[in-house]
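Given as structure tokens, the chain that follows is alone and in the form predicted on its own.
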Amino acid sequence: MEKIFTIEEASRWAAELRRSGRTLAVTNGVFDLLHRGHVQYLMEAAAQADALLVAINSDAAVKALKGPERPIVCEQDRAFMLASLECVSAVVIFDSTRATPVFQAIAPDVYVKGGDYTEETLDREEHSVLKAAGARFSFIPFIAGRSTTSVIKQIRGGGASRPQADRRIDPILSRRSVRRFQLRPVGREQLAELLKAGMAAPSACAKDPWRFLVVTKPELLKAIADKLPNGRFLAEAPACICIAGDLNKAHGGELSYMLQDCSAAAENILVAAGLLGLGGCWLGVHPRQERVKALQELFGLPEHILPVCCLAIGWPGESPQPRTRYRDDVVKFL
């Protein structure tokens, strides 16, 4: 309990601490559900500095960022389970979506974020604040399939009682529509990773006629979300990409097949989403005409490139419970 500070006293532990010339590593975040990534990401975390102070965000943060489910575990008991690490300096909890309260007190040399950061993709206050101190950056990656979000979906699906068949179908069964996000954006090189999962999808005689507008800009999230009538959320989205269909590059210029493609490459987007801890939300354009010449319209697109569907992007603010709709009436064995 020693270890764990208000912002106030955190400030003043490292104001003694650079009195004795010893550096400070900063890093922020949940850190609910404590698991073997987030120890092993602040073990070398702490190796960045003489001392590293762990900020996380409060429960009402939290909710605010992740959605009314989050967090699991409570402010005192995450800072405590923190502060019991040997790695971790000290703990403080701040009341707010963003770390910069912190970051303007206390002034670290390092601040260190997990591997799916990048300084671009820092929170633009947060970096400024930072930049501004002098701080250098770490980026530490993660370790695949350790989060908090897949414990969750192995508990909420059954965990090892679960036939194992059943279980490597898991990110399958576990792709659901995700309509609220985190207030963080997400990086180009997630992005890019879709793409390629996107690309990878089947396509008749190979013509690949798809095509992608990847849009982060706000102003134009805005603008696509004011033209789907059940897409308004899309406005809060982190990214949105639309898969539009070139009618002269689709097999034998038909609109079935170039439909086909573009479907199969938004599904491979939404389940590499979800094996990326990101979250999406399919909106359907194709064949609202009036949705399709008003898309065709913002981007600039000519008559042979008609939008298919949009894609909502980024980082889950809720958690839907996996699933799926199997039916035996459907299905006929021959």
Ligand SMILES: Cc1cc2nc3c(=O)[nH]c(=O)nc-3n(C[C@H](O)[C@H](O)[C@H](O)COP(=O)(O)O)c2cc1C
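Numbering follows the first chain given and starts at 1. Because the structure is a prediction, the values reported are computed rather than measured. Basically, rigid core = biggest C-alpha set you can superpose within 1.5 Å across the two forms. What changes on going to the form predicted in complex with this ligand:
- Superposed on the core, the two forms differ at Asp116: its CA moves 2 Å or more between these two forms.
- Shown in the overlay between these two forms, fitted on the rigid core, is a CA shift at Ala206 smaller than 2 Å.
- Relative to the superposed rigid core, the position of the CA of Arg36 differs between these two forms by 2 Å or more.
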Second form
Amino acid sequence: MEKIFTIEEASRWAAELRRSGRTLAVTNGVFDLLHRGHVQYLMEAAAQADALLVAINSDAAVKALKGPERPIVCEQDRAFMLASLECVSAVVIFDSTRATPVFQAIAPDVYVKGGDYTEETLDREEHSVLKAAGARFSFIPFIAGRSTTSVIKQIRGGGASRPQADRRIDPILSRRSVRRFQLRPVGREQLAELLKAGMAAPSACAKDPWRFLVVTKPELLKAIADKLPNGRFLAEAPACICIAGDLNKAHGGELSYMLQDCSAAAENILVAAGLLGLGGCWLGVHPRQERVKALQELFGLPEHILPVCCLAIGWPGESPQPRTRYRDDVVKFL
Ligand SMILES: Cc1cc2nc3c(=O)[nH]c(=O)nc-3n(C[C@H](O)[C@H](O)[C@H](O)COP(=O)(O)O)c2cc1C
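For comparison with the form predicted on its own, please write out the form predicted in complex with this ligand.
Below, the chain from earlier opens the complete complex, with every other chain and molecule after it.
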């Protein structure tokens, strides 16, 4: 409870924080029915500064914003849930649809908002107060398929007929190619997780013929992008994982096995990226010989190690919506 402040208390607390040389990130929202998407978002928001303050709309303001049936959870409980999170340093309830009074009282060092916003689409009044306070803006994408609205729909029956199994494969169903990225680099830890996911893929006779060339140097990213006619955007991505296969290591020394193994690793990496809040896009290399040769040259690979694909990886700068490409006509139950 001691993390829940009035605006005046929060203002004094923020001033104290600054006096001790620490920085403050602020985000605002409703945070009704707290779910994993909220928590992951708040963890990333907290990483932007030394402390994170979450400003939530009062119940009356939520009704004005979202209609009479919301919020589901009252302001005190929403504040309590948020304050219980380790990544949240302070919570403020504000009684208006705009968070301007909070920003005026607190002057955040960093203002964090969901990736469905940009500096241009932020509320103009809020934007100008934040700008005047000298705040840096940071937009963090929400995880696809995780939202309070979808939880409510599920409970009310709108999606209730979806079987449980369907929900558990959501991270796979919601994977989309991401081709625009934030400038923020991808950390070593995240890249290591992706590589673990890649090497957890099935491989014929467990030969694991794959090699992973992890590129984060901007000049090398640009050089690779120059060789991939449909992957120019890789030049603007913070990371690339090029997956190459060693023909000598593949089951039976066969090209097809090597390609299947590397492709399985690529898909594992893309799904893992989505689970970590990252985005990615597969860029075809094999069987285009000019691309294979060009990348072999760039990476100094011998003849028997063939680049199969490159994966552009980064924090998403766009949020392609989940869609289904399911078709009954390509399925036959026997
Ligand atoms: C073998 C392969 C090669 C691909 N090559 C490229 C490419 O060179 N450039 C690109 O932008 N996307 C490429 N993609 C991504 C596809 O365009 C994308 O997966 C497809 O349109 C489906 O969209 P989704 O990934 O958003 O579901 C490739 C995908 C595969 C599997």
